[in-house]
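Given as structure tokens, the chain that follows is alone and in the form predicted on its own.
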Amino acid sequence: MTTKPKARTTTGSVDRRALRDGVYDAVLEMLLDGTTPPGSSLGIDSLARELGVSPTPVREALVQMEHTGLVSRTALKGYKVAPPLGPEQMTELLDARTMLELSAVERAAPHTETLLPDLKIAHAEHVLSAHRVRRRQQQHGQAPKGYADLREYFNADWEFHLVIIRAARNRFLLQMAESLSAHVHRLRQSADLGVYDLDQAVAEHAEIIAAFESRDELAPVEAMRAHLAGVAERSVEQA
């Protein structure tokens, strides 16, 4: 008599998962707020405390954090908050960004029958977000209190650009796009200075939209460069 293997369960390693997005919410929030300004500590152990968490969601929170460069590790002394990039720095991320994006853009093009349903929801919910952080605004002035409406304009404006990179079908296209966060850059720096480029960035959105509509191949990657280097000229402003 075989005995069948037991099925492998996930439950944990998703808990765990979620957990430690959570953490990095959470600090990325203390980031945005100002009450971790550049230079700060992150102790390990009085983020757990102060969370309610074990210390390892945390260590791997801030792990994650490294990796975008919001925070830095140095041997023996632990984390800190690393410094919003200088123009310099930002300049050479959104030349990344673009070089990457266009090339989404080109391999996802030839997909766009089942793209444009999926683009065209998640253009509707950056509009939406975006909606809400302009009412924020006319409520509290340039700095909501709060960034939980930012954060979800910025997650729905790098979720349009997600659709186009998974069009392309090239995992680690998309590994690439992901572990460069831009949009937690701009996240951060729109924060720090209270300026924000929603109508620009909805508008140019939309653009994108039509030029997939167009069926002309070529119209998305014009249309993705003009808004990247958009974003780059407005970024590049700001820091």
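Since the one above is the form predicted on its own, can you give the form predicted together with another copy of the chain too?
No partner chains or extra molecules come along with it, only the chain itself.
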């Protein structure tokens, strides 16, 4: 499996991506798939052999991933998959996310004119991927099990939020949001959501857009607050 020689040299492409970025993506995919149980040790040369590279880029990718909280390192002992988020940690995550996104909406409101087109595009992508997931679910009976199917939907959903955060014109807020994104994804992975969540999320996103279109200063904040409250409710519902 995955025994590709990687075509390492002289690809002539505009990639400009070092090997460590590719390793980072591979490990991230591996973690988000949920195949690796939490607490299992991530051996460096094990990953190196598995990916067909040397330990050095693997080490760098793990260092980069350390700050996301998905892996934890113990000096001279190695890396291991971080334990799953407990109930109180989940509450903390939702709380921090709410704080951050509400502030972002406040700061994005003055730029509603330039924000709305991008937001509508992101919403369309979200709706489309939701349709696709629903179609897939109807075909395969239920529970597509393969997380890769939902991956596209999650990205579209998160992209909707990112568009708003980008409109806040504050790179530190954006940095914080990206720092939280991995945890948000992992939280949703653990919560085996059903098909109803899709409809509700899409509807709440639509209300956020409507709130922005109303040109009311407070409406978007309230719409986002309602949406995140719904997300929190649906998340703890699983636990």
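Take the two forms, superpose them, and find the largest set of C-alpha atoms that agree within 1.5 Å; that set is the rigid core. It should be emphasised that the depicted structure is a prediction, and the values quoted were computed from it without experimental measurement. Positions refer to the first chain, counted from 1.
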Would you say whether K80 is displaced between the two forms, judging by a C-alpha shift of 2 Å or more on the superposed rigid core? yes
After fitting the core, V71 CA displacement of 2 Å or more between the two forms: yes
